[in-house]
Structure formats: structure tokens, C-alpha cells
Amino acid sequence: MNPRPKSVQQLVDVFKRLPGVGPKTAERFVMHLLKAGRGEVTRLTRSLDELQNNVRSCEVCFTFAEKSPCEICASDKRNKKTICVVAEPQDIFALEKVGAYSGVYHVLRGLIDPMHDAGVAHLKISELVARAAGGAEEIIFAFDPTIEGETTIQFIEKQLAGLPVARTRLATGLPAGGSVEYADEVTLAGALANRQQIKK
């Protein structure tokens, strides 16, 4: 027999699903949600719905936000010609927060995983080939120095294969196995500055 209500397994079944919270981590969350009154549950309550009426993808790069395209998409201060690649929406938050960078962006959501064989259909390697066939000058990689970074690069050098777009990646800044979300503004900033050509 569960000695919880049905409504708080519920919620704590949906808090389970969130990456990086296990069983004991939702229970917390509902426990602080019961305990803080209906003043605390309204607010998320409205954040959530105005999470999911308000933002959307922006048409251009992928990212998440309130308008498409987005604002640094739609900047006439952002040099164009100049797209970095991201695995995820939080890894462009990581590198603004540096502010050594003037270029756009663009979110793949996600990479291969060459261990599990996903495929690349989710991926947004289309619409970056796309963009790059365009009138870009640069393509910047800032994965995670991992093996599905690796991977990710190595396919999408093949699809750009015969475009005049120069090829960099972050320099080694980044540890083995490291994360761009996670890094700290003075490693992104070196990464950024010191990036390598990738050779044909």
C-alpha cells in the first residue's frame, strides 16, 4: 500500500522525470510545495503555464524564445556570417554570459550518440547546411569534448563537405569530457579566442 496521496505520487512521478532527480529529490520538491502554502504552488503553477504559451522555437536557430526569430537572431549588431554550433539552448546562455562573442547560433538539440545508434533525423544538421550554404564565413563547433562531440563533428563536416565556410572548433580549454553548460566565463572566454581550424 502507497501511504501517499494519489495526488502527491502523481506529482512526484512527474518531478522524477526531470534529468538529474530521483525519488527522494521529488519527494523533497512536493514535501516544500505542501509545506509553503497555495501562494508558492499558484506562482509555478503560472510560471509553467507561461512557459507554455509563451516561448517557442526560434525559426532560424533553434533556440528557445518569447519570439521567432529570436534576438539575437534578429540583432543587426550580430555578425551574421559567423554561427556557432550548440548541442543544447543552455549551452548559448553559457557563452553570452562571456561576452566575447558576437556572432549567432546555431542549436542542434542534441548530438549522436554513436554508442546507441540513434540516428541524426531529430538533429538540426539540415538546417545548419542551410545556413552555412547561405553566405557563412565560419562555422564554431562548442560541444562537450566528449565522444558523441566527436562523432557529431566528424558527420557534419562530411555534410559540409565542398562549402568555402572555414571550420573551428573551442580550443582545449575544456577538459576531456567537460561541459560547455558548466564551464566558467573564463575558460569559454580562452575556448572562444583561442579556437582551432579543423582541417580538411
Second form
Number of protein chains: 2
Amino acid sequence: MNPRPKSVQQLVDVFKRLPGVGPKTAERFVMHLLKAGRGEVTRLTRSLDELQNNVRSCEVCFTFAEKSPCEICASDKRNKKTICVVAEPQDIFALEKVGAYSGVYHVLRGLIDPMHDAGVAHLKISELVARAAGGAEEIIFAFDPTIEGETTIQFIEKQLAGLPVARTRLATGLPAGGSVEYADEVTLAGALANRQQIKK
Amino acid sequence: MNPRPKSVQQLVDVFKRLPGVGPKTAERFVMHLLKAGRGEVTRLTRSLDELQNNVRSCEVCFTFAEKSPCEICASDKRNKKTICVVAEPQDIFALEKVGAYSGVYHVLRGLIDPMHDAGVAHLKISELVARAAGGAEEIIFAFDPTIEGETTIQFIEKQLAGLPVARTRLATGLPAGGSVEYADEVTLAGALANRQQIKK
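May I ask for the structure of the form predicted together with a further copy of the same chain now, the form predicted on its own having been displayed?
Below is the entire complex, every chain and molecule, led by the chain shown above.
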């Protein structure tokens, strides 16, 4: 006998589509909701409805926001001539937490994955090139220092060729609290090659 | 500037209440849904609605089912005099997959946790005692072999004292494909003490 109710199986299948969620975890989610009761399920559906109704894509930088243009793109306190390019909106959340950046952003909505060759059509690259051509002074690439990040920088660099815009990238090197002994070779070689002048 | 839209933060907070989900995972779920688009969010809310509307607690065994009594409790092919007690409905799913059991079940909806002393009022123990007193011949405890499982068996044993019902528990020992060398001491001691006669 299959003792799993159809509605349970169906929700397990939907939860399984979330990143990093396998069948066991999905089932634990469903059972948690059933044990927690109606209030908890309602809380979740209501929040999903609000997400659906209130969140849209910013027409300038393609982050997710409740208004378009988003708060940062609309602010006259932000320098519109410096554009920090990130892979996902979460990267903006992390950078804004630091509070040290006063330019604007551009969300690519992913990176080029040379191993899986997903193509570049879904990425907001032509939109970035248009913004760069529209009077930007500096493009800062703020991708993860991975194969995907490097490939994406190289690809965009070709698109930007000839435009009078400075291009920089986040520094790579030892992370704060990191260890020379346990750092991988690529990190250590990069930290050595890009060694910084000690300020007097 | 806090670039996280309010509706995103709200859904992150609800997802964080799922078991094993921290703030980063919850945020990844929300971003996945936003990138996947309306269809995906609708699929999830619709499945949640169906769960809410279709799944109830079986009035006999307290599993989650689309009917009450559930399919197993209602089946005349199942022996109602043998009751297998489990902690959660998922344990029934696992046992039914084996296909070797023809009795019925009783879901406690948790185990006694002596370390956190959550009490026993929320567990379906008095309902089990009532079923045991109503003509059951055997109660099989099918809990995880943990402190919580042992404590729960001991507690229920006291409640069942005097009732003319056999009590058994799942065998403990080496799991199939397990290793004598790497088995923990409690498992090995138990496997030795409960060694089984080899059938000729």
C-alpha cells in the first residue's frame, strides 16, 4: 500500500525543485507543515502571494525590488557613473551590508558556465553594454573568483572593447582570518603577484 | 541602504521556520522562485492549498491521509490486532515500502525528548493505550534506537502495564552492508547479546 497521500507527494515534488532540496528534505518540509498546522501553511501561501504581487525586476539594474527603478537606482545619493556588476541580487545584499560602496549595480542573473554551456542569452549582458556605452566611467566586476566568474569577465570584456570606460575587479587574496599554511595554491600565487604596498 | 525587498525578507523568515533551513538557504529558495517566475510560485501555492484542503489526520492511527480512517486502517486485509507504533508518518512510508508488514500503525507524532523535556501531552500516547486496551494482541515499537526512542518505550511500557498485550520492538544489530570493524560499541554489544540461531 502506498501510504503517502497524493497531496503530500505533489508538494514533495514541488519542494524538490528548490535548490539543494532532495526527496527526504522535501518530505520533512511537508511533514513539518502538516504538524505545524493551518496557520503555518497559510503564513507560507500568503507570503508567496505577496512575493508574487509585490516584487518585480528593476528595469535599470535587474535586481528584485518592490519598485522599478529600485531604491538604489532611484537614489540621487548614488553615483550612476560607477556600475558594480554582480551575478545575483544576493550579492548586492552582501555588498550593501558593508556600506562602503556608493555607486550603482547591474545584476547579470547568473554567470557563464563553460562546463554546461547554457549560453549567454538569459544573462543581462547586452543591457550592461548599453549602460556602459551610456556614459559610465567605471565597471567593477564583483563575481565569485571561479571559472564561471573568470569566463564571464572575459566574455563581457570583449563586448566592452573600445568603450571609454574603466574596468576593475574585486581584489583576490587571502580572506580576513585566513591562513597562509592552508591557502590553496591559486589564492597564494595571486596574493603574492598582487602584493600590496604597505602604507607608511 | 537595505536592498532586500520587504516581501523577500518576509518569505525568507517563513522559509527559515522549515527544519534545517537557515537564513542563507531560505534566501536561496526565495531567489530561486523569483528567477523561476510566476509559474513556479503558483505551482507551490496551489500545492500548499491542496495539502491544506485534502490532508487530514487519521482518527484511528494519526497518520496524515486524504481520508479518515486512512487507507490502511480502513483495509480489511490488514490485521487490526497488531499495532506498529512509529514516531512520524514518514516511518510508515519506509515500513510500507518493505511490504513485509500486514498489521496496522499508530503514529505518536514525536518521541519523548528527555534532554529538552518537551512533555508528553502532545504525543498520542493515551490514544495508543486505549487501542491496546481495546483488544490488541501485539504492540511493536518501531522507534529509532536512540535515547529518545528508549525513553519513549519505557514510558509507554509503564502505561501498558497489566494489559494482556504482547510488546515487541524492532531488532537492533548490524545494518545490512555494515562493518564489524567500524560499528559503535553499543551496536556491537547489542548484536552480540541478541545473537541469532543460524537456521539449518
